[in-house]
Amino acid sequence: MKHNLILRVASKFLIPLIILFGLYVQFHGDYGPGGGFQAGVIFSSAIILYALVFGLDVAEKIIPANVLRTLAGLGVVIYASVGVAALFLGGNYLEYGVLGSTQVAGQHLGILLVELGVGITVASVMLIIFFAFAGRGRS
């Protein structure tokens, strides 16, 4: 891999830049466009471009597969937490009314950790398939 000086210097400025542009999104998302999906997509691309300038070695040091796997497990088990509260709470499942002290409340609070669970989620998952890719042919 040949070393860039001018991409590297480039893309530790805008690492950070994307991946706060991603939570920006992530926390916003109940206010306005975009929520957990087009968050995670965000965060996941800062480590890909990371993992092209860097080498797919270093992010992999970052980043292990095996977190990457109980991260996406860990969101889908925060999505359906969020529904099961809500019954044991006494409304329907994904309900989020009931989460709070009032409906806006308690909608406010289940949107927010529903969408962190599809952006935590989708993040890792959308790494594991980069690094299935972008790691085959390697010894």
Second form
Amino acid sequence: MKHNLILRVASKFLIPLIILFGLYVQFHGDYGPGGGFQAGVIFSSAIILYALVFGLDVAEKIIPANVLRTLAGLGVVIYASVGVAALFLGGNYLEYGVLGSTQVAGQHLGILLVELGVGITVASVMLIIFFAFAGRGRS
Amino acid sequence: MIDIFINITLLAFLAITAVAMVRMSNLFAIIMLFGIFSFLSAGLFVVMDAADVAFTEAAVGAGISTVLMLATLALTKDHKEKKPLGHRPWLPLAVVIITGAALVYGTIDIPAFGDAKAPPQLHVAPYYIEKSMPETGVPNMVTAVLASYRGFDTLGETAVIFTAGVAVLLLIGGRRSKQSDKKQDEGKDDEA
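For the form predicted together with its partner chain instead of the form predicted alone, what are the coordinates?
Up next: the whole complex, starting with the chain shown before.
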């Protein structure tokens, strides 16, 4: 697909919009439908579109495989460390109320961080799986 | 009224897609139909006011999994499904009919859609509906339940996704360095 001009131009126009929509879904999940999981998938689909149109090697240069592996672990670590932080602040594990000055503020912060962790892990794992499958055919 | 019409249309399309998938032998077309099937399901979820579920179904079912299946298909050499060996369809047909009949029989006892007195609505749902806004300040109740009330559950799910990524990496990931492993590659190709 490397020589298809229409696909290249259209995807260059679409990819920023997809990423922007992914970020919207990620951080607007408290107020509308969506959340970390969906945002991660949408974000990864932007990169996958890029990889499909411009080639796998170019896409792997943007997000190298070792970065993806680190990010996949980092998301889970962010999630789990929110729980540990709540423990240190005198609450139960994953009790967000103690994270902020008030119960609601703590909940907001906790949910935001936790969703961020989910989003990072989902996006990077989806890309890991895609690169693993799509990269297997290459010699 | 319009809901019923949309539901019937979507369900009819779902059934047509399913039958078409069973009858086809071109794997590429089947994968595309899978995506359409997921998209129709997402439409059904929207009609049932489950926007979050519809979102996930559209993104994962119609989006990512279709791409992954296409990537897998690109690795296979033969894009046609092999004709199944000749066997009698009666036993599988009987199993399917009995199972389907049991499932349909089971639906008779299921409370009507949106029934306020249904057991799932009486358990923890009233608590979430009343308390989630004052307790968490998050307008989207689904997010509040998912990330806060069921934080342990979601942590487990995230770990599951992480584990899936690790498993894929261990099985087929990790491009080998070009120089040292070329011989091994050739050996593996011979074995395959």
